[in-house]
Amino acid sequence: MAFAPVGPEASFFAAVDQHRASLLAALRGGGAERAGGGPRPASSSQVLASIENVIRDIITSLARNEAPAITIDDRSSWENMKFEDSVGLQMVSHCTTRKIKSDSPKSVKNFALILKILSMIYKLVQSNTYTTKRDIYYTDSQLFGNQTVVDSIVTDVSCMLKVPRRSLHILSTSKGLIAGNLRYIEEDGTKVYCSCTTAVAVSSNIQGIWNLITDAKFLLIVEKDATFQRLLDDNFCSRMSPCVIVTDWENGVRFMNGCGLFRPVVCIVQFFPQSVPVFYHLKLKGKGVPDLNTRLLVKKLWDVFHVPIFTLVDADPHGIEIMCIYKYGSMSMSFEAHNLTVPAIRWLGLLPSDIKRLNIPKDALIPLTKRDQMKLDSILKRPYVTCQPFWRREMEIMADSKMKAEIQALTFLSSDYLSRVYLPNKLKFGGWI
């Protein structure tokens, strides 16, 4: 491997190496093995047959003078969820369903839109071509109304047909960036190098990338733009090399798509030359809900390399939610949990207990809003919190204090405290939960 080590001495990573050894031991012992399940890649003929079955049922209903309806598993109820520590949130075998009726004023438009998208999928699979959800929306933006409608229907169709989205020949527009100690080959043969001077978009075809190479000691998921950029500016990546960081850079990708460029690094270098990502690190940043490609990439890197994965999020309910989705998944994508979740993920920071331990000034803290408190209460009631007592304790500290803190609060201690003190100490002394 041609990656030149420029980071700390090997002894610095003793705690990280020990953590990895325990993860590998759990894998060998079956403690982190996954039971079979979840949608598997489907052949084109299987997808076409599944769509034909849906249409056949609709025609049968019409022949009987009955109003056709489409049945979809209900992913909005916790009663339809089950939790396994080795997999995350999954749907129960016999869950309740909801019907999209063609004779109901509330659902008739949704019924028609599902049929339209099924028709588009059928043509895509038949012709072995691919499109994005964004492209589907722009085929008739007035009809769909907004992008979320398309996103929701594509997820529903994937659940209904019980196949991953890629099998539908629909890709998500990439919202992530990777940089550093990683290289791989795209399905079309394009060689991608993430090194000291380059950053590339998270592939829109994660399943198709191959020949991945890295010697990273850990992977860090970073929640926020400002934090991601600050770490790069502070040269954190080279000093902690070899490692990997990933960021779901939603706003950045929108801007770069506007530039008409596929790979965000081109626009970054053109407009922000001082922001070029640095050595041997791979960074993911989540803003809002982690996008599918970012989650697929984290999952693939875990499956291939089994390197420790840590999250750096705000000490607030929203940051915790993002971390939980990476680790245990979400209700909306619970039917595909086996392909998305990484239960081995650990919480590196910012921990609510760190706020008091580090004497972060009260001026740097923010009171929890009612919405924050509702979100926190909701997370505390989820089944996976039972097997994470340290997480529960941190959330209880937040609830008791009624305060939250952004990662940037650490700058009240010193401008580079995060990159030069907080994260290095956490990694060196095993400060994750």
The other form holds:
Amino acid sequence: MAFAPVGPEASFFAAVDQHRASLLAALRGGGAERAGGGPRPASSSQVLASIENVIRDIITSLARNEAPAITIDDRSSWENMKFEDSVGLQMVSHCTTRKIKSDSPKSVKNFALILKILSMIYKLVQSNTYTTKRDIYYTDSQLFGNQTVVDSIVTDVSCMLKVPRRSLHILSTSKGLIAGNLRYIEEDGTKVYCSCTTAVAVSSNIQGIWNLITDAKFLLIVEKDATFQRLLDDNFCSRMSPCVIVTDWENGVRFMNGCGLFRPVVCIVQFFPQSVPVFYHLKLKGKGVPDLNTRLLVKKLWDVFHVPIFTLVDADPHGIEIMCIYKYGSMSMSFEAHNLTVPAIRWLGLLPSDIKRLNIPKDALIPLTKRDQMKLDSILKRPYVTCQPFWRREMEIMADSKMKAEIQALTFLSSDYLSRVYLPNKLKFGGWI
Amino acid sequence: MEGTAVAVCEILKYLIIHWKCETAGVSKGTLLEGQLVISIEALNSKHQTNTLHCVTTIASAGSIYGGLVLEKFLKEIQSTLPGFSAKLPWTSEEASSSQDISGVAPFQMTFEVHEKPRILMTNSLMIKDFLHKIVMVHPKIRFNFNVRVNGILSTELFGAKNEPTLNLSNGMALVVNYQHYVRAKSGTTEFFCSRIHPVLGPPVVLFIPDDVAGVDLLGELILTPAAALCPCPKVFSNQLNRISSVSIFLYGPSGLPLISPSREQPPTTVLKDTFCFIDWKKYHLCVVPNLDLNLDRDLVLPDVSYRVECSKEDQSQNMDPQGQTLLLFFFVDFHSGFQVQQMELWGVHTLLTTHLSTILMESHSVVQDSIEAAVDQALEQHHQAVKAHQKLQASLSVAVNSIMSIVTGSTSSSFRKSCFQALQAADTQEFGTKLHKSFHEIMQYRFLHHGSCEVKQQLLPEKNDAEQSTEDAHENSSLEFLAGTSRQVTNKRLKKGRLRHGVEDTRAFHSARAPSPSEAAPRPAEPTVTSLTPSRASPGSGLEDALWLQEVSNLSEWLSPDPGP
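Can you now output the form predicted together with its partner chain? The one shown was the form predicted alone.
Entire complex below, previous chain first.
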């Protein structure tokens, strides 16, 4: 690429290139791309017909003097999940369901809200317009109560109708940022040039982006936007060029006072109603899950370029959880695993074993909380851990030490240790698992 | 209170106190069980025009009056009714020598009086109300009340043996069937939880002011208030329920109504004013005394009644005009370390009927706290129910509007047609109406009826020995149900010659109309309920209360923000 800065010598990426070659070989050996599964993009008429079927069933129940109920595949039970190394977590074909009853005090409101959102989707599809989950919430914030209610119902509806979110004409607000060696054209023709010094917001319409171009040797997913920003400030992308780094700000804590904080970040305030000043005092607490658009982008970059993808997360159960979601998917979105998971993702850092290996001072470590330990135990019991013995070993190290460490713990060694020593060495010598 | 009524009530009070004292030594805490017959035979006087010569007989069989010293009884009754001119002759001296098969002499006493027909009618209504009040806390006592005027007989039975009750301490049980307190709303009875759910306030010791003591009491007076909303707050209708009235019932020791024996005083003045004990403003209730108490009805008459004025908010919210009644029961009991003597109880009753307000005022602060504790809980249930109702309505509205939006916005004629056909609607408007109606009916029926308190109460675990009385009731009910025969006819009410519950009768005061088959048919057995004995130390801690609190808890859960779908 003409705009690409000069990175390290080609030999620097020998391990990365070798890794890529093995990934490609595995792909070829596994029959090229995995067979497509899960919901496929649905036409407008299909979505409308699906919604009409739901309504028809409800009215038929009423006509029979029966209390209507909405049936949704139960994605809360591990019994309904199956694991395939090449796909991640998927729903079993004959899974149990849960009923949202209209005659139960506990569920009647949820029943009504599902219908409300179905009616909104129906109009959106009919008029071929799009909205965001946040817009939906603000149409009647008092009724919905909080944003998570809308988020959850939209996911349920997507699962119930067996169509991807975008086919419902509901976009998720992008919370991801991307930088590095990448350019593409958005559906509306907007040309996006990512650079090594500035971040660009991840598009809300990943399906619509096209003409992606990159020479990147690898893609690095960074758990925290603060670390992401630090890497940009340290010219990590330039020095490791060509590469792409991405973060999902839902997993960090971010205070924004307008769009100016992040230098030429594409301002996504357009997705919010004018009257809602949400962007101007946005505080997104950690412990979130990777946002859908960032996952879709990572998946798309993998599908198009097959570049190695690494993750840089905290050495704690939550960081591992985020990495697992990128790699194998989540239960709640398991019905769409084929469109979201990238099993080729590798764990670059921060590894619990790095703590001892690098002699990170104890002061920089944090004891595991009970919640952390429960989370760790739950991850260790998941089906995909059995095929990741190195991951299991790292988690056992964490469990034994009863300590966790944030990425920032590396600053105790040196302020730019992460970007100048840790990551380059890991990439050069293949320090991923 | 008029002559015959005062005499009958005082005699019954004396007899029940005696009965209570007699049984207390044997089985303290058990409910009194037996039958009393009160008969008034009235014939036109031969000497005075427009006057009836009335012969009143009070009789009973069995062991109710064991140990009663007749001369003493007669003397004390006459001292209580100084202005009462009728004699109280024993007319069954011979009978006293003949014993029934149980080996106990039957009891019978008679007195005579001349009264105007209208006065006799009023007296009869007062006696009926008195009897009704007694059976509300002594459900196993049965009263057979007969009035024969110039050969025309009116008979009424009072008793609540098989009715659901809440056991109170000291051998009393409050009947919780709401139909004793308010009339059923027409057309919605099938959805009702037919019970009230009284909440007991903490018992408080009442101090007797020096200037009213009069008697030396070797014990203490304890007030236990109870509050309940009637009908059950879980009853939903299309309209929100507002509290439209307050009814207060006063009971003294032995579960006897506190009715003034004074002939001049109307029976509702024992407790003159409740404004000192309940801060009505706290509950946003603007109450005004309701003096329009109609004796001539089949509901138990409150001792104090208030009408709650309709607020502007109520009017704007399409509140149900009939509304709910806040029932307050004040149970004043007498406790002593020793076995309470009959005359002691009689004296306490006299003291309370004349000085209740003063005694309550002496302990004003604790009395108010206790009453308001009960009212707070009862109204919390009400508020939860109102909120749940609002939430249900909101959800219904959202669901219906969403479906309407999809159906009316659809360009698929086959979809629209299938929807209309399913609900047999000719057009969009009719579809909308039927959709709302269907939703409302199904949802209301499902989780308002099936989730009612009664269904849960039928699932109660086995009761312990202390709840023997209820076990009996339950057993009776089951046997009746299995036999498929008419149950023991209790609480048969005759009003204006109108026959209810299939009781054999003729008319006395009013012209009777022939009963319709439906009216004459016996009612199906009431669902029998486990009674509970809330501990004095922890009022309202019975199992029934626990269930009711569970209901409230469910409501709270239902009202709490959704954790997310």
